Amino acid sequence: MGLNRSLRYHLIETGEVLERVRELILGVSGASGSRLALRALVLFTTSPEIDVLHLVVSRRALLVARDETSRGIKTAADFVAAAGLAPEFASRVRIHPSEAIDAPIASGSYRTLGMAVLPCSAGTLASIANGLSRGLLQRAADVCLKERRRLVLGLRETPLSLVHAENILRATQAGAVVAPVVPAFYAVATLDEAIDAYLLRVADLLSVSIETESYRWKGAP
């Protein structure tokens, strides 16, 4: 991912050297696919490109966990706990309340290499859209949008009515990438691999690496 143009400049004019950021922000929104979060937070936090993983969980993605997953799940922590991580990995994960705006990522000068919401809710997507910060999770969305940091929003959603249409616009143009979540019917045979094919696609776009990388498309044999 490139550095925004004034920093570019500044650091070939001063000759000083830039650390590379390895902070990823994900974010749970309540649409239906919590197992595409569980599975993301395995994936990213086992990234050998990511030191931090900072977590935003919603109130209402904890309501569809415990209906998809796991009824024992009630907080965040719980949510981590549910996606199975060897304890060198839960350490990366970074809890953040859905409710805490003075989080280190709801300000732009808390450098991450953007944010992914996996799932992205309409709710969430007419939120980010319209600069509506609700709360955590939109308002790091917004500052990875106003500071030109990659976002990338796994909308669960369809049919889409022309208000979800005219939302996907909107948060085009305001600089993130709408990746609904759809499967490779080309590359996988089960729902699991359909979900690390669509992860490994949502890495491409943060520019991060995971160790899954079997479903590339090689060009017909």
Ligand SMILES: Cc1cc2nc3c(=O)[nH]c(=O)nc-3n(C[C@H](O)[C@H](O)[C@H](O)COP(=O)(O)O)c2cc1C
Second form
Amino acid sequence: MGLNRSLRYHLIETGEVLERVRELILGVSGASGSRLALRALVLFTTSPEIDVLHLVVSRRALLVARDETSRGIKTAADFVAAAGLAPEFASRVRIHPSEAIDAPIASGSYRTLGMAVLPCSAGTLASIANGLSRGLLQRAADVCLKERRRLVLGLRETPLSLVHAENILRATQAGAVVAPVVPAFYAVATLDEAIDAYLLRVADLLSVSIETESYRWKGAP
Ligand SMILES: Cc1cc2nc3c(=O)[nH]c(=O)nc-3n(C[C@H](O)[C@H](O)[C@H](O)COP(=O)(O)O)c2cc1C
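If the one shown is the form predicted alone, what is the structure of the form predicted in complex with the ligand?
Up next: the whole complex, starting with the chain shown before.
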């Protein structure tokens, strides 16, 4: 772009947008909710605002996905295949091994819009809230916190212990948005609809458009 270096850095420092970043991170941890993660994969990769979706699936998430789906999922590539993406959208997914702490998203200098962890286990919440950065999913989340980028944690656990509540507080104070996977009981009739309505709220938090606009509340009829 015809901008000299110092002006470029000035614009970044003053928060003016040079060009919109079109990359997002999806972390999938080992809480119940493989269907939620698979649907998020579809909706985020088909978003007109996303060119690259960085995907990190924890080892335990693969085990849960094997239990919760009948797709014989063993690897993150199997996980993406199970989402059934059209080739033009599948090519937007960049799979990172969960131990690859040298991946680009492990560095704050690599710019992304932010990250969603869907579903987020209580264990992953605890690790993120306490900055453990064990493995790429947790490190990428830690990077989002330190760079003040949006981090949405779709916590899936019930009931909550005091430990969970304290970790929610800690993560929230550090800048994350904890968005528990809790369905809206209005305007949805099925689990698939509840998932789409929930993902619309997550997409709003990430300032990304997805195709589930119809679930937006427009006032009582
Ligand atoms: C079928 C299954 C469902 C699970 N559901 C949840 C859950 O909803 N929430 C949760 O916090 N942990 C759940 N767990 C436990 C996590 O998988 C476990 O704590 C794991 O260590 C999380 O690892 P990760 O956060 O690194 O992916 C579940 C485990 C299994 C096998």
